[in-house]
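First, one chain by itself in structure tokens, the form predicted on its own.
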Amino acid sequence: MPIVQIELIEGRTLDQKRALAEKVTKAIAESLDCPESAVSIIMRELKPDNFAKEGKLWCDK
């Protein structure tokens, strides 16, 4: 039974996270020859100000 963590920044939609999940849900399917029920996504939502990459806070771009 795969579970896939993804961590985003917050301000996706519901229609995006819905197409995440889908797509990502088939191609772990697909890669590990597994049925899709099998498959779980845990999403965790990062406020801008909890994320830093190359030195600056992600909301300070």
Contents of the next structure:
6 protein chains.
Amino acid sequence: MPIVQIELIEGRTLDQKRALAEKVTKAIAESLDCPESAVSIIMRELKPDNFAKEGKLWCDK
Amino acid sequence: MPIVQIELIEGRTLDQKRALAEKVTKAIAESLDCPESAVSIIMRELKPDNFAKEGKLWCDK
Amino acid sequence: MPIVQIELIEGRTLDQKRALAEKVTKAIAESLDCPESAVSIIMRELKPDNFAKEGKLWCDK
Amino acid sequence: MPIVQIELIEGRTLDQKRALAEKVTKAIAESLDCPESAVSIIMRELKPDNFAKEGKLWCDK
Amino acid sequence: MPIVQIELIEGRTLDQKRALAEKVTKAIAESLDCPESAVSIIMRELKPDNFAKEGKLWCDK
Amino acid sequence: MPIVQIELIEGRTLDQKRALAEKVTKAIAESLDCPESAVSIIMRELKPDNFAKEGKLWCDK
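With the form predicted on its own in hand, show me what the form predicted in complex with a further copy of the same chain looks like.
Every chain and every other molecule in the complex is listed next, the one we just looked at coming first.
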């Protein structure tokens, strides 16, 4: 605890994921005054035909 | 907002996803009296061995 | 299956939720060609201090 | 209802998933005194670069 | 890891939740051959007007 | 997009939530090189009897 789930469009590099894990963990630990070791992060990568905004698929925009 | 997450068994066509995005967005906007532009939809496709009902995997039914 | 999760800001009436359940179920059944009886919908109501956009809480906008 | 979502690192065998579906369903039905037929389980398999703990990706540990 | 999310209709006793936590954890550890200490469980209690099946709210059934 | 869901034990102040929204949004925008305006954050507060670790409810630890 806390447990974080992040949905993002696929196509990030390993280095971007590394930065995401490190920075989001730090941001949470600082804001909530909890140890970094308590933070878990799940990333879910979405294909552009599995996300829609305003009724339109991302791949059709 | 609103944010919608839909879990479905894999194997839908692009046209089915397009219809889903359009119709669900419209259904939400009408019901809640909010603009269609406010609606986000995440679809997650599950393999038949990643869903279970009544203690049995979908692929075993 | 399909299973739908909808996050929305709190404050909807029972009639709005009824309409939401009915219309979203119909929209999914039509789009994916599945029976309405297969559709489950979970609604989660968020307090305005539990949602943020652009780094700002909803209650501060 | 109840609806269960389980996030796990990828790499389980079909037999492990079968056991998971059966045992978790039984555990829930017994604890909550509900029929096994009411329990749905969604499994989501994560790649080791999509999970982080203590600010570090699983694949970097 | 694994991380479990369980949606259930509100109204369970503390003892039912205790049993749920213990039994589901054991079921997962046995099935996936992982330590019980690795299992996290989130329960989310739903009001009967926040769940729908077949297009009908639970509170209207 | 990205959409973030954070589960945390209840009892944070409004200022902690404000900091969380601001810092997590910044962390994501920097890591993924996306605008802060694209980031949505959902927080879900859990009662101590709705979270379990190692088979034990949080309220029993």
